[in-house]
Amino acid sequence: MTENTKNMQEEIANLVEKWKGKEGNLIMILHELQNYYGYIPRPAALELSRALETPLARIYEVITFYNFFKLSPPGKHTIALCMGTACYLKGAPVLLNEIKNLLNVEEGQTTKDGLFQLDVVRCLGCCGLAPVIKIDEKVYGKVQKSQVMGILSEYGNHNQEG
């Protein structure tokens, strides 16, 4: 047993004890795991299944039902592309296609090099700046397709190979 495995088992045992007998404990434990790891690692789901004496299928049923839970590690930088009405009408679909083509990634996925995660959101509250892209905590407004490459390059080199 590796040190990481032992730590994970202890962490999950502590969470199970913390939420024992409480309504919605599986979801609350999954939230805490997601907050800790940034996603739900398969070994953690397996250990949680064992610790709760709950079928692994039940755990994955919850993970996949709620779109908050992620099954793969998040990217170093999160790209949130607004598809709210104002952004949509001002060209967000064109920006989405450009980002997908440049990074060779689909919505909700992380680039192979782990640098970017692409998320589509319904509103960023910046309708006057439409279309809007937010990377981590920085907001880019009135973005044009020709600017996307330059914006992404601010965050380092990425591997565009499939």
Given for the second form:
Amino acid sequence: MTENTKNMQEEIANLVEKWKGKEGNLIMILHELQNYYGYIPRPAALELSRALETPLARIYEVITFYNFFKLSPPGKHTIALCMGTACYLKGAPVLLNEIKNLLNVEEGQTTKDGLFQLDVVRCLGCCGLAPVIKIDEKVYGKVQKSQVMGILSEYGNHNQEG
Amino acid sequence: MIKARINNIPVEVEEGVSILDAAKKAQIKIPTLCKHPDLPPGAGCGLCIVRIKGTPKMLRACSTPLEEGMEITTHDPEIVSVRRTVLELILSNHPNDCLQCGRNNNCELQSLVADFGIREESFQKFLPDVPKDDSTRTIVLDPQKCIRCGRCVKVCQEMQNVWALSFLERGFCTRISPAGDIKLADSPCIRCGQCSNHCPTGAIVELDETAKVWELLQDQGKHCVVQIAPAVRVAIGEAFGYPIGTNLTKKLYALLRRLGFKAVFDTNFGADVTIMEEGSEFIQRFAHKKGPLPLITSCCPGWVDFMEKFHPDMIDHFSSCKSPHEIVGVLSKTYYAQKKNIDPKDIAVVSIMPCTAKKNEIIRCEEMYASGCQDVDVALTTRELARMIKQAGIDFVNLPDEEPDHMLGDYTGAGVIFGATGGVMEAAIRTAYFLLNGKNLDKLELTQIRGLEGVKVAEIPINGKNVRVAVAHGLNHVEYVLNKVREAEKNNQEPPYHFIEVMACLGGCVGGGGQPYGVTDELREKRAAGVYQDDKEKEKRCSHENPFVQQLYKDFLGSPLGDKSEHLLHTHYQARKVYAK
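Alternate state requested, the form predicted together with the partner chain (shown: the form predicted on its own):
Let us now look at the entire complex, which starts with that chain.
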């Protein structure tokens, strides 16, 4: 057993102990795991299944049901593209396609080089700026398709093949 | 009792009965694609909507219990029109390849679409891009054909407690898959095939290996022999219009000869041999204290797989005896080969089984090659055989009766009852009693362990001692029995049972995953009745009385549990990972 898996086992045992017998504990534990790892690694899900005596299938049903949970490591930068009503009408789908094409990535996924993660969200609360893209904590308003490449390049050189 | 009116017909049912089931009592059939009699309602498909007076909404009949005084309309033009739209919406996510589908002509969706006379596509097609999965080499998962009714998931999780299948994601993206989109073969799947038996469409079907058998039969260098399992004979008739449970053993012998098999054997003979070995194993443990009690039966490959994955602490309790068809397989390539002077390499053994897991059992470990080559070459399900019969153009219904090839074909009543839950135990007790008492039980029928109760227990007095037995079928009933054993072991107490029989499928093999579609408890009972009737009519009803089994031991094997028997007829078990990935 490597040091890492031992740590994971201990970490999960602690979480299970903390949430023992409480209703909805699976979701709460998954929240804590995602906070810790940034996503739910499969070894952690397997270990949780054992410790919580809950079938792995049930755990994955929950993980994949909620948009919030991730099954792959987050990218260095998170792109949140708004698809709320206003942004949608102002051309968000065009921006989404542009980002997908430029980064070769699907919604909810991370680029192969780990630089970007693409999330689609509903309303960031600044509809006046529609369409809106938020990268990490920075908000870009009234974005046009032609600006997308420039915005992305602020965050380093994305290797499309990598 | 609840009284109400459905389509103005008065009905009276017990409290809690759904409108769907109540309507059946009034000879009304409400369509559904998700509700199955084995399973709790899921309200998944939306076809069973009905109108209840005083409620503006249409409610689902499967999940709405009948209430006192309800006035229900199940069919009117608007309801029919809504149902049609629901079907059209389902079709908008369903491929149109019915002609090449494993369920062509036998599909619940196809039948309903035909009944509703849907002739054109009303909605734009949206087919998710999800790949097929045939990694188990027993069942084929085609998620694109899935209508998300949820039957397979409920079967896998609730009935079988296996949890290989789940619904991942939601909405449009919902799909049936093992956790984390791994291959089914890397999941806990035990290949019982119950998902395929409950699926209303072709989303899960058995891996069709009929072409392999046709090839073997055509190969002039091959001496093809065949065997049929106990539960096949009472179910195959359903594909040819026979009443459920009709025993067609002798027609099957004739049929298989006409298909071109050189020798027609019977798995029931193998069952008789299993009893000689397993019965002796039981006596070793029970009377001579050699080995732990309880002894647990191991002829069900789904159960063996389940035990190796989920309950490996029970390995020492398992009978090491192979399953009946593996025994007939290995004996075909040794005993029969020697007697007939045929090179075992030139013999091909085909097993006709009610079971998809048997397709995997034939390669599960090195002991399945005890003859020096693979003991059973192909395992076909009942459904595959039905197709072969039709392809061959044989008028099955009018075939004359024939006898099997006796060497590995004659069986006793004990052999045939292997097909029903409790049957292996009953057969084993008949012979164990004889071996310990030197005479047969006064009453051979052990009715306490027959029937569809999930866990059945009995005490049978043998030689002044009570033998405590337990029988479980449907894997969600197993844990209760095993936990009792564990509890007694932990507390250093007498084992709660001396002998346990487990079958993965509800009803035992008659309800197997490879049997004809449409299984219900009524069907399981009728198929089982066919098996018990065969037993009743047999002159010899105990495995030790089978003259061909006696001859086998005299001429070839020596004695039960002897060196040769151990080598050819026994196997071993090992703990396996629940998830390979």
